[in-house]
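Next up: a single chain in C-alpha cells, the form predicted on its own.
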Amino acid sequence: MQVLTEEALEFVAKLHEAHAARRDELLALRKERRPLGFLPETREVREGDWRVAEAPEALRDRRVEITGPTERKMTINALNSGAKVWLADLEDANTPHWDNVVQGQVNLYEAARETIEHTSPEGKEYKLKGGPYPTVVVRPRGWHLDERNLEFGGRKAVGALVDFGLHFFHNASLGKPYYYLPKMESYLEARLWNDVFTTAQKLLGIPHGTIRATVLIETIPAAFQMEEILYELRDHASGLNAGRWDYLFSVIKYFRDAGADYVLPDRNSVTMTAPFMRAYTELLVKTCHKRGAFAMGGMAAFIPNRRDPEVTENALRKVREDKTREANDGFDGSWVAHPDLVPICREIFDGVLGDRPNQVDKQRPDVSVTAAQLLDFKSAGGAATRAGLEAAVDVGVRYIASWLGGNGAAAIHNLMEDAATAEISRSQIWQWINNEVVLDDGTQVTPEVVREVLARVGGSLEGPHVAAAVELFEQVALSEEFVDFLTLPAYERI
C-alpha cells in the first residue's frame, strides 16, 4: 500500500495553502498568557439554544475506549480486544519518526479495510478474529508539531495537516472519518479545525458533517471554554474527552512562575478527586450532556503483571474505583491503556447504562463551577516530597530513552505512558526549581540536586538513547526559558 501518491500530497497541499498560515497565527497568540477566566466576547454561545450535530450510529456506544500507537502489532491487538473504540493514537503515544508517520497510515488504511495482518520476527503470526471491531477514531498530532520530511509552499508541513489529510483522503470515502484533536487552548483553535474539516470535505466531496471530532480538554485555557469549542464545532463535534495528566501539565506549564499557590505536589498524589480536578471533569460532564455532546472519561494506564498478582490486584482496584466514580458522574465511556483493562470498564459501565448506548439524557444540575474551583491548586493537597522528585527524574527519563528509540507508549513500573508523563514530570521540576521548593526532607530543589539525580538514574539505566535522554532530560527541565513541549527539542535528535 503506498500512502504517499501524488494525489493524496496534492490533498495535504491544498489543506495547507488554505489554513496552514492561520495556525502559525494561533500558535503566537497561544504567547500572550492572559488571566484565566470565562470569556466574555463569548456570553451569548455559553447562554444560547444549540447542540451539537446528531452522533452518527457507529459513535452512540463508546462505554469503553482502547488507546495506543498505530505500530501493526498494537493495530490488530486493539482491533480484537472487544473495545467500543480504538483511539488509534498519531500523537503523545507516537514517536514521529518518518518510518512510524508512513506505516501507521499504512496500517490505518489495511484496517480500515480489515486486511491487516503480521508476523513477528519470531514467527508469531498476528490477525484480526473476526468482527465486530471498534470504531476507529484517529489522534493527529497537535498543532505546535511540524513535519520536516514534506514541505508545502517553501515551509515545513503541519503535523496535524499530514496526518490528518492522509488518512481522511484514503479512507474517508468507507465512511467513518472520525478524529480525537489533542492540545488545543481555544475556540479559535476549533474554529480552524473545523474549517479544515469542511474544506477536506468540499475538496473530496464528502458530504459536510460526515467527519466527527471529539476534543482532548487537556489544557488549562480551553478549560473556560469547553462549550465554545463544542459550537466551533458543532457541524462535526463528537464530544469532549477529561486528558487528565496533559491537563495537569498544562496547569503546570501556564502557573510555572506565578508563586508557591500554584506550585502542584508530587504528581501521584494529584488524584481525580482533587477538588480542581473534581471541578474540571463535572464541568466537562455538564457541557456535553447540556449541549447533546458525549463525555469521555481519563486514561487507566496500568498494566497487568502476571509475575506479581499482589501489584496487579491493588491496581485493578484503584481502576474500578476511578471507572466507578466516571459512570456515576455521567461519564459515556472512558479510556484503557491494555486489553485485559476493557473487560473491568466494560462492566462498570454496563451497570450504570444498562441496555442505553450512553447517558447524554444525564444532565447535571447540581454542577456550578467557578473560576475560582478551577484554579483552586492548593486543594490539591500533598506535599512535593524527595521520592516525588527521584521517580519524576526516573521516569522522565526511561520515557524519553523510549520515545528517542521510536517507542511514543512506553510500559514503565506497570504503567503504559505516554509523552504526557515526561512533560509532567520535567515540568514540575522547572517549577520546584523557580519556586525554591523545600522538600519533605528538608532539601531545596536545585539544579545541582536534580543533576544528581540524573545522574545517578543515567548510570543505573542501560540503552542506545539512555546518554541522550539524560541530556534532554536536564535541558528541558533545567534551562532558564521554560521549553514549551519537550517534543520539540527531541524531534530534532532523531
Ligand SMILES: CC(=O)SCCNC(=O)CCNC(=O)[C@H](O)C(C)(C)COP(=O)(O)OP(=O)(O)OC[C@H]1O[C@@H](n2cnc3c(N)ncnc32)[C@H](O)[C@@H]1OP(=O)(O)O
Contents of the next structure:
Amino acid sequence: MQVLTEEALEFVAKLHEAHAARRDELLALRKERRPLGFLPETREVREGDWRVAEAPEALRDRRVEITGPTERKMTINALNSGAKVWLADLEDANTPHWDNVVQGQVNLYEAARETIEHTSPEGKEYKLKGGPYPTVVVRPRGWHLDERNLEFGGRKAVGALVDFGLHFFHNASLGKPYYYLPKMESYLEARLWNDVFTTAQKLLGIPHGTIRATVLIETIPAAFQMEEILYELRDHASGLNAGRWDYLFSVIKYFRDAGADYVLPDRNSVTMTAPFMRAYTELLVKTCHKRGAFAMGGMAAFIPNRRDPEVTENALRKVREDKTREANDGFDGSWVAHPDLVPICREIFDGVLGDRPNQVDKQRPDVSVTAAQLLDFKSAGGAATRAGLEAAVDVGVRYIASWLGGNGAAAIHNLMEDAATAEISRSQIWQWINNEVVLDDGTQVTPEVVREVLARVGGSLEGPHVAAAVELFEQVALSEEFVDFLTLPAYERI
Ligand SMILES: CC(=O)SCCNC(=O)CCNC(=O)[C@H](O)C(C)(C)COP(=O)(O)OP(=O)(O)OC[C@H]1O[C@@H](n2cnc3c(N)ncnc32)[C@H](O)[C@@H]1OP(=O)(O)O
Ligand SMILES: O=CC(=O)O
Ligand SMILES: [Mg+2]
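For comparison with the form predicted on its own, please write out the form predicted in complex with this ligand.
Now the complete complex, all chains and molecules, led by this one.
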C-alpha cells in the first residue's frame, strides 16, 4: 500500500497553503503566557444557547476507549481488544520517526478496511478476529511539531496537517473520519482545526460536518476555554477529554517561574482527587453535557503485567478506583492503556450507564468552578522528595531512550510512560531548581544535584540510546531557557 501518492501529497499541500501560516502565528501567541482567567471577550459564547452537532452512531457509546500507537501488531491487538473506540495515537505514544509516520498510515488504511494482518519476527500470526471492532479515532500530532521529511511551499511540513491530511485523504470516503485533537492552548487553535476540517471536506467533496473531533483539554489555558473550544468546533465536535498528564505538565510549564505557590510536589503525589484536578474534571463534565458533547475520562497509568499477578492486581485496583470516580462524576467513558484493562473499564461504566449508551443527559447544576479553584495548586498537598527527584530522572532518561529508539510508549516500573508523563518529570525538575525547592532530606535542588543523579542513572542503564537520552534530559531539565517540548530537541536526534 502506497500512502504517499501524488494526489495525497497534493491534498496535504493544499491544507498547508491554506492554513500553515496561521498555525505559525498561533504558536507565536503561546509564548505570551497571558494571565489566566475566563475570557471577557467570549462571555457571549459561554452564556449563549447552543449545542454541538449530534454524535454519529459510531460514537454514541464510548464507554471504553483503548489508546496506543499505530504499530502493526498493536493495531491488530487494539482492534481485537473489545473496546468501543481505539484512539490510534500519532502523538503522546508515538515517536515520529518517518518510518512510524508512514507505516502508521499504512496500518490505519488497512485497519479501516479490516484487512490488516501481521506475522511477528517470532512467527506469531496476527489477524482480526471478527467484529464488532472499535471505532477508530486518530490523534494527529500537536500543532507544535514539524515534519521535516516533507516540504510544502518552501517550508517544513506541519506534523498535525501531515497526520490528519494523509489519514483523511485515504479514509474519509469510508465515512468515519474521527479525530482526537491534542495540546491546544486556545479557542483560536480550535478555530484553526475547524477551518482545516472545512477545507478538507470541501476539497474531497465530503459533506460539511462529517468529521468529528474530540478535543483534549490538557493545557491550563484551555481549561478556561472549554466552552469556546466546543463552540468553535460545534459542527464537528463530539466531546472533550480530560488529558490529565499533559495538563499537569502544562500547569508546571505555565507557572514554572511563578514562585513557591505554584510549585507542584512529586508527580506521583498529585492525584485526580487533588482539589485543583477535581475542579478541572468537574468543569469538563458540566461543560460537555450542557452542550450535548461527550465527556471522556483520562489515563490511569497503572499497567498490568501478565507475568506478575501482584502487579496486575494492583493495576486493576487502581484503575477500578479511577474509572469508578469518573463514571460517578458523569463521564461518558474513559481510556485504558492495555487490552487487559478493557473489561474493568467496561464493567464499571456498564454499572453506571445500564442500558444507556452514554450519560450526556446527566447535567451537573451542582458544579460551579471558579478560576481560583482551577489555579489552587497548593491544594495538591504532598512534598518534593529525594525519592521523587530520583524517580523523575530515572523515568525521564529511560523514556527518552525508548522514544529515540522508536517506541513512544513504554512500561517503566509498572507504569505507562509516554511523552506527556516524561514532560512532567523533566519540567518538574526545572521548576524545582528555578524556585529553589528544598527536598524532604534537606537538599536544595540545584543543577549539580541533578547532574549527580543523572550520572548515576545513566551509568546504571544500558542500551544504544542511553547516552543521548542523558544528554537530552540534561538539556530539557537544566537549560536556562525552558524548552517548550522535550520532543522538539529529541526530534533533531532521530
Ligand atoms: C498520556 C496519554 O496520552 S495516554 C495515551 C498514550 N499512551 C498510550 O497509548 C500507551 C498505550 N499502551 C502501550 O503502549 C503499552 O500498553 C505499554 C507500552 C505501556 C506496555 O506494552 P507491553 O510492554 O507490550 O505490554 P504487555 O507485554 O503486557 O502486552 C501484552 C500484549 O498486549 C498488547 N498491548 C499492550 N498494550 C496495548 C495497547 N495499548 N494497544 C494494543 N495492544 C496492546 C501487546 O502488544 C502485547 O501483545 P502480544 O501478546 O500479542 O505480544
Ligand atoms: O493525552 C493525554 C494526557 O493525559 O496527556
Ligand atoms: Mg497528552
